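In the block that follows, a single chain appears as structure tokens, in the form predicted alone.
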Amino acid sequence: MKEQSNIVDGLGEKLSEIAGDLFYLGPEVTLAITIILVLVYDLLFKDKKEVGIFSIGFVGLVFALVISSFINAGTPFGGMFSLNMWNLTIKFLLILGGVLMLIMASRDQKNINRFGKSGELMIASLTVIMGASLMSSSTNLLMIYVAIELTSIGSYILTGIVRGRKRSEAALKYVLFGGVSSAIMIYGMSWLYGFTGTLNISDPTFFSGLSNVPILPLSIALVMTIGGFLFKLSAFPLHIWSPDVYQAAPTPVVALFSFVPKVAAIALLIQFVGAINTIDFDWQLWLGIVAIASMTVGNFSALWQKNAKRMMAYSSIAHAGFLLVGVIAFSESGNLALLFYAAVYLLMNYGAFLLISYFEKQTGSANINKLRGIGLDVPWLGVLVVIVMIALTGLPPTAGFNAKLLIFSSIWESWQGSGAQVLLWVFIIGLLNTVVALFYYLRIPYYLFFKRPEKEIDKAKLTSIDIVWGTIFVIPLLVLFFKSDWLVDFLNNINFVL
């Protein structure tokens, strides 16, 4: 008896610690239970489910982010985990880009019928998010795993659950290419996991089991191992994908795509590099050429593109290189560089893809040569559109341009400190690369306010609230160039121990 009421004190210990533990999972704990209700509400209504699915889905979102803002630091689950004021912070922006892609979503009465007839669209958006907010906490290799394909599976339904060849085809090859990389990155964590004998990367057997493996098995290992960031990251040479994606998918689901698992990519990324950063494998050097390279394809690239959505997919590409560039200075002025780009890029994107959405309803296309002399018919959408490609070209007087200063000005403070050649050719070539986005960015205004529009625009579909949803997403583009240094302040009190 004595043998069985202590076994019951162990479980009841253990299921308490649990239950404790499950406060630092808040966000995706309430993510669960939105995707749980809205199923429940999808199977016991067969009518008019819009509203409800939609009000759900966005209640869920919502209670996530507040929830977010209260968790305190901690390693729950066994260190599976590790919540710090850093990734806190990311985990904050993942789910508000969530709520974002909703309100977007829900200015059209298309997107409504896709998100709202059937519940499986709202599902898989809330399982992107939830995957993602995971990846950026999570130091066990085996849930880092787990959330990937939780981001991935979403991502790979929301591509080609709407009907039609274009979304078919890039939803199949957004499969194929996920499936690869996958099976390469977990392959590379068996390895990992041989040579540590621990799946926790924060664990200091892990760093010690990896001090002692010779330099090429450990260089293929990781070399495999970030191949599956890099896929989610969207970041060369993982990148093919993201262009037929972007085309197909509906636009405020490819906002969501642009920034969702990308940032939460670049999380994981400096978890992973931050607690074996010391081993004798040069990060800087491989990820700098990472950078590098998919800064200048993505740029170069976009110069060609016809179709806005298309032409965003490669600028993201592009700024996939500008997020690594914080990863790899090393330093706490990396870190909040990395930290105040994500928010600015947050707010560019999802503008853009707004305005984009607004000006795709209008000419049924997102071909940008469709958008002739539109600018002159709404002028003040277009000049919100002005301010949002100044903005991701990275000019001012937008937030863009203090973004781009800090995180140049860390890769500049760290090649200072280290004198690696890398960390110089880094900061050389992106600040070409800026100059070449200047080109394709500016396309869209040059279109919007100085070519013949091909027929005169409907007004009558264009509604107070567009004007002012466009109003919302941009103007903090300007006043956090005057005043960004309240944004700064904030990101100063965060602890950036990883």
Contents of the next structure:
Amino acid sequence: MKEQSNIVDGLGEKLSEIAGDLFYLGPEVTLAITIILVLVYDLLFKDKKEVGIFSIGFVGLVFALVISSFINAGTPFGGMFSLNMWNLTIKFLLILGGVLMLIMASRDQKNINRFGKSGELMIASLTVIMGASLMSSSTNLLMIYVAIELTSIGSYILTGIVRGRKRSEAALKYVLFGGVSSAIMIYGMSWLYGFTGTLNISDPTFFSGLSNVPILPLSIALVMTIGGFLFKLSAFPLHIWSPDVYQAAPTPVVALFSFVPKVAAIALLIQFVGAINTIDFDWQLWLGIVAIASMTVGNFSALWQKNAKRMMAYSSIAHAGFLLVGVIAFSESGNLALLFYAAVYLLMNYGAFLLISYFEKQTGSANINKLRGIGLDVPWLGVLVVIVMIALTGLPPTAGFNAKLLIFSSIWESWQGSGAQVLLWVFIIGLLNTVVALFYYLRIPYYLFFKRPEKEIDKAKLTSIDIVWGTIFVIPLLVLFFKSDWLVDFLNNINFVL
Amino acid sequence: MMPVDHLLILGAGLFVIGFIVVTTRKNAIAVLIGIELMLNAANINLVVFSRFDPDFLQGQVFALFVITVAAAETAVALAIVLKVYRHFKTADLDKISELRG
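I would like to compare: after the form predicted alone, may I see the structure of the form predicted together with its partner chain?
The next block holds the full complex; its first chain is the one shown before.
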């Protein structure tokens, strides 16, 4: 009897502990409540649901955004999560990515209808953001698995739910590929659990357990586990699904895919390599090879693309390589550079997809051939495209240049510190890749301004509000080039606890 | 009590069989079955290793989570297969390849 009452007492303590820790997960809890509200709204009303669904989603996301900036660092739920200022900033950026996606979706009547017809599209996008935000801070293998699956399943639904032959094909490829890579990851995780006897990667026994394992089984288990993270990052060997999915899915959804799961996976990788650093396994070599391969494969495949969205898919594979460079640098300045890169990547990628969605609205497809001469009709939009594409290449006078500069100087520093060969190779090949990128990014402005349209097609008109939104998405890229110290100082201030 | 080695070899065998099924079969449903085999290999490992865990239950709880999530994932996957079948009238992965470039 006495033992039983002890258990009950312990249970009460645990419950109050959990309730106290719930505040740390404020943004995720807000998103979960928003999802339920959208679901209920969707059930209660019959038609004209667009306004309601959009406003519930928007308010929920903004509320989550506000809450995420008030959370303190800590390790809630007995080490399930590890929150520090770095990954809280990442969390803020992820939710901001969700807000911007809704704004982008609301600029196009087609997308408004898709989101408004039923709540599923909104629910799935909120799920992706929630999963990514959990992923960016989890330090427990079980939590990592659940967060990755939450993001993945939401993404499968987002790809497949809108009607269309191509969309269903892309979704099938995505779900089969994702299923296999998550199965491989979970098998690797089961071995890590066997080696260490704990699921918590920040636990000292995790590290000491791994140190006693022979190198071959250790490498196999770690490569399998990291493979699952690389799938979410869509880095080189696990990138095959992404061009198909990007080409087929609705443009705002693609913008979400190109930022949210990727940056969350980077945050996860930073936590994970922090836990396995200095054991025999040379993760810098492996990730260095992956980064080099992603940059090269992404950039060279993008050269031959005819569809703007498919081209952006390969560009985002290349950018996954550049983000990995920041992980490999593995230093204070590398982490700072990653935050800066993530913020700028958010702006330029969303800017690019917003402009692509405008052209899609005008010409009815994202085919680069269809863009001939449109720049002369809407010159201001053409100028915005030029700015975004220069930013994606990483040239001045845009913030893309500062981001690349920061990330490459951090890897240069790390190379001088450690002298590992692979760091130097990542540095050199990364710089060379920037030159390759110039060719395909500037093809879109070239078609816009210098090619004559084949025959006159009647184009839908863009409203002036569209132009204003385009400007709002793009101008920060110029401002952050000239005043990059604003963002760097701001990030430095929050970056001090790591 | 069964020796641990046998169970681990069973797990590894299941994983390899699952992987071979995934890579060689052309039918989407068969690939899903292969994925399920791979996940069950991981489950066996987790439950076996759970025996040596000082906290005792983590691995078994993990296996339960894997089973649940796999069910959700399979539900989504089957819905997508149905959708594909409606458009292509086949579940053969070689014939479902219109997206190229």
